[in-house]
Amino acid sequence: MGRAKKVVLAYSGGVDTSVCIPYLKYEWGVEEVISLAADLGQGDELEPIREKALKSGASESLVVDVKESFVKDYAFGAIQANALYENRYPLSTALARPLIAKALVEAAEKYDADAIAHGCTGKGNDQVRFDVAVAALNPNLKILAPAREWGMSREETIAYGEQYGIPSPVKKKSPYSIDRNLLGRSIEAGVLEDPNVEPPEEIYLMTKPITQTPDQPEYIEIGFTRGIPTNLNGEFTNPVDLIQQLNQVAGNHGVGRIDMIENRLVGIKSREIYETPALSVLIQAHRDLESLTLTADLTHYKRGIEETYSQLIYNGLWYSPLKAALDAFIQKTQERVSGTVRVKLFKGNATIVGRSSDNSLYTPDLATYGAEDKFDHKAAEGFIYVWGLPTRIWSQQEKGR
């Protein structure tokens, strides 16, 4: 099936993406496959992955370090938006997809390829995220998804790969499907497909079980500048280091585990487990700092924007016009969101215990019930009369019927 001559393939080093290389060449007539692995801080050794792609038949194997961009250009914007899909999932995996798509498109343009390929199946969210993002960035590129069409079982996929020198996994395959990057891990499949089964401890890697966490709380301070986390415990650090340090500190206290039934874009309910220590703490701290520095009407209105923003990311619409418009709104709201938030980490909980800002709207002499109180209590009566007037008139009219 000759669909394209030169293809850039999103490559992870796993069975499916490795088999995609000979499949594209020998079943679909692609002349040249260039693999691209994105370093998102997943912890994998990328040199063996690069070499495996070449052994699997790739004409060129690219490894792109995008960790800094991942945090600065994707994670930080989501933190400013307090982005939580279905009010729980901080989009650690979803945020990586538009960045990978961008790297694929840039490589395709550099190497004069006419198509992008990925190893996504037809049941997940990632196929949508990749396809829509690539179409937004370069609508002239074709998009190939062999795993969505080849109809092979895993055993058949492995056997197909062996025909072309791709070794089958030598160790016993984990029953779980795991995706990891700098922002967290997502775990699904295996026994987790029964929503009534407690996740076994073996699936977790970034967070300690409560029984092994310290018996004393740990206090940390996170500094924000215009809604972006810039320092940890008073020390300014680069974005990647800040996330890594906070992952370690919060994960050590068992913070950041999420077990949820999630509504996928393709209409399927899925049981998902996430570990997102740093991202969970940062969104919680950022939202708290906003409560100190933003007016009530702006805070309340922004909550609705945040829900829409989260859905756009989850649904693969990072590069959409609506997302761009909401970005402008969110950036405007962050102009005064600077300050420090103190967080208590203890036994799986991250609790906000203090916050301060030069832009604080909290006025002690108005809030106090002590002798320093400067609030004009007499003004309240007139305010209540005017505020309640529509309700009073409605009630009088209703009772007069």
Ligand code: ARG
Given for the second form:
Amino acid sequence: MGRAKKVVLAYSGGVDTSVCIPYLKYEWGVEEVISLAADLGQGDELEPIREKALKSGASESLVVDVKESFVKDYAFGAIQANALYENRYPLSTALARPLIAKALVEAAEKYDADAIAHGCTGKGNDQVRFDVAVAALNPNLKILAPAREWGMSREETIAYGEQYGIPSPVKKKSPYSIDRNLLGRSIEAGVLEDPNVEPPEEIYLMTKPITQTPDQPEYIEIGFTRGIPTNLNGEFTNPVDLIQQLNQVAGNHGVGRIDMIENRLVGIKSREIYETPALSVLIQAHRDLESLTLTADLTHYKRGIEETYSQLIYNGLWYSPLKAALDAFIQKTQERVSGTVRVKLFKGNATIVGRSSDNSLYTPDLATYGAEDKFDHKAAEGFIYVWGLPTRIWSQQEKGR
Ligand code: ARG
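Taking the form predicted on its own as the starting point, write out the structure of the form predicted in complex with the ligand.
Let's see the whole complex now, leading with the same chain.
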């Protein structure tokens, strides 16, 4: 009796997920392994990956293009929420996991599988995100994570795979662990494990070093409709193209590098480098447009929601009732967040230099220091008296007067 009969495996084409196929079949007694590779714009050729799964023993090899959904249903919501984990990481990897889980569950239901599987180890956040998302979407499915249990070293994993015709990697394996998709790259391990070592230039692919960026600034305009980026430089652009184009333009100016020590859900601190050119610029621009179109109290209250929202995405609770409730709040806040933000890209910086909106709450007559000033200065006196009253009473009480 195996642990499951028919399994849908999240497949990347790498050694670990390839080894999962014979391992599930011959160690865990799974009868049939169906692999699923998700196209998230990671830039890999997917046809060779599809074939490799079959050669490794999968009975069926699925490739699903989820790029558009990734941007529309996952990234855009995060932009509306200005989601930055620990105030810095725009969640480029974390956002992909619930989408991959959804594709796995849909395939499992279609092919009548009784489990899903993934190649995550027991140390990271991704295992949590997959497992919790699958449990939320279909609580009847089992979840198998061979790499969490097999205890093989890298060499042993390769040797195990060779027994079943899985070729050992031709190139020497990069010392880094890299996750890549349309929204960005996450890079860890190798020399980066020393938090005091500056990241070597070779790790970056989406962002140029400042020594090679243009010596002239570039101005771009990003148009938002209800908090969603809909056009770039005045042209309506489909979601995937918009992200791709903005990655190019911002990356060319070295924008979007993040080097941080982060707190994983499993309790460890890790050092991770991110490159997220488009996503970083979009969140910055979106937040700026909110400052023009939302009231003060709403803006301030939303900050707290954003913090919670970022944490729950990071911690694998995408399909949770709290997330759904916060979504309803955030969607309501976005009704008037439409307009255009002008951004200057130069030497690693994205600087907002202008913003405009039909829904702008900025009132020139009230803000001006010129003769047109309509603000009632005399009204300030009474306001300040009432505003400061509790503090005045506190002080009087203390001083006994
Ligand atoms: N630390 C990031 C997260 O938890 C990225 C994880 C994957 N990173 C990697 N280098 N493989 O979302």
